[in-house]
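Just one chain is shown here, as structure tokens, and it is the form predicted alone.
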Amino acid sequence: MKQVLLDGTHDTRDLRNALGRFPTGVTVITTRTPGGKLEGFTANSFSALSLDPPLVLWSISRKSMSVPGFVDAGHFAINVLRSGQSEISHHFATPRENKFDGMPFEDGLAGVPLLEGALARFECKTETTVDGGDHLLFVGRVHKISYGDGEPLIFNAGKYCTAVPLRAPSAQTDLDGVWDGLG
């Protein structure tokens, strides 16, 4: 196991590599600015924050040209991608003038674009933003959800993956315990 002291002289690639060992789902976060411009980008920084009230969080690099649009919009959607949607992930991760060209979507709350075929969608109003170093964190109150069955797209160690269920006792009781504060 590689060990690196984060003393300011370290290679940031090592930190990215270590963080990449934690598998995440893949999302596309979307919004519509007050001027009507559609913004969207691929992110794995999405997380549940609270069930009551229903809150989620995500972050965006302060260097992103989309920051002003997300700050001004006041609403956003989290589109959780399915295992067969790695091309959509790549599309929204690639800089381009209009990321929605040729991308089927429907309008959600406040006109926020919702990607067709997503595994789950969370339509949110921005509650607050928080300084997070080189990122800006968004906390959103979830106002509407939609979801279906299927396999999620997963990102781990720089690669797209899918989940393979283990032959083990059900994790449902573990999940229930975490959400009920027993974990």
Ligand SMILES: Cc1cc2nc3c(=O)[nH]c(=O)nc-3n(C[C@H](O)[C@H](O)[C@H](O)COP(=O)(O)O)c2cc1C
The other form holds:
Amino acid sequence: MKQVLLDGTHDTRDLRNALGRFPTGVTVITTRTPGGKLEGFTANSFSALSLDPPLVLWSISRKSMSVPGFVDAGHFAINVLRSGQSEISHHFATPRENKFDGMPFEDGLAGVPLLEGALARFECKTETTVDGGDHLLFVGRVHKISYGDGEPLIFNAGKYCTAVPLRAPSAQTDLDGVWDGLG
Ligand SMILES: Cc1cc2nc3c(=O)[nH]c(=O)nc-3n(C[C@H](O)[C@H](O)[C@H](O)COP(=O)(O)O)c2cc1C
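What I would like now is the form predicted in complex with the ligand, since the data block earlier showed the form predicted alone; can you produce it?
Now the full complex is given, and it begins with the chain already shown.
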């Protein structure tokens, strides 16, 4: 097990490597600015925050071109990608002028673009933003959801993957009970 002290002289690749040990899903976060410009970028920082009220969070690098648009818009949508949508992930992770050219989408609340074919979509109003170092953290209240069945796209150790359930029955027992206990 490699140990690294984060004392300012460390190699940031080690921090990235350690963070990469935590697999996530992949989302495209979208918005429509007050001026009508569509913005979207690939994010794996999305996380559930609260069930009641329904809150989610994500963060964006302050260097990202779309930061001002997300701040001004006050609304956003989280589009959770399917296992077959790694090209869409790559598309929205690559800076370009209009990422929505040729991309099938429909208008959601406040005209925010919702990607067709996503596994789940969360339409949100920005509740607050929080300083997060070199990132800006968004907390959003969820106003509408849509979701289907299928396999999610997984990002693990810098690679796109699929999720495979463990086969041992003991690995799956009583998970419903754990969540029910939390209400
Ligand atoms: C799988 C994956 C996850 C990413 N997650 C985030 C994220 O959570 N926050 C972030 O700021 N950038 C993230 N990025 C990088 C952005 O998608 C990328 O910098 C994008 O170009 C930003 O778009 P923009 O500059 O047009 O705003 C991720 C990239 C990939 C491939």
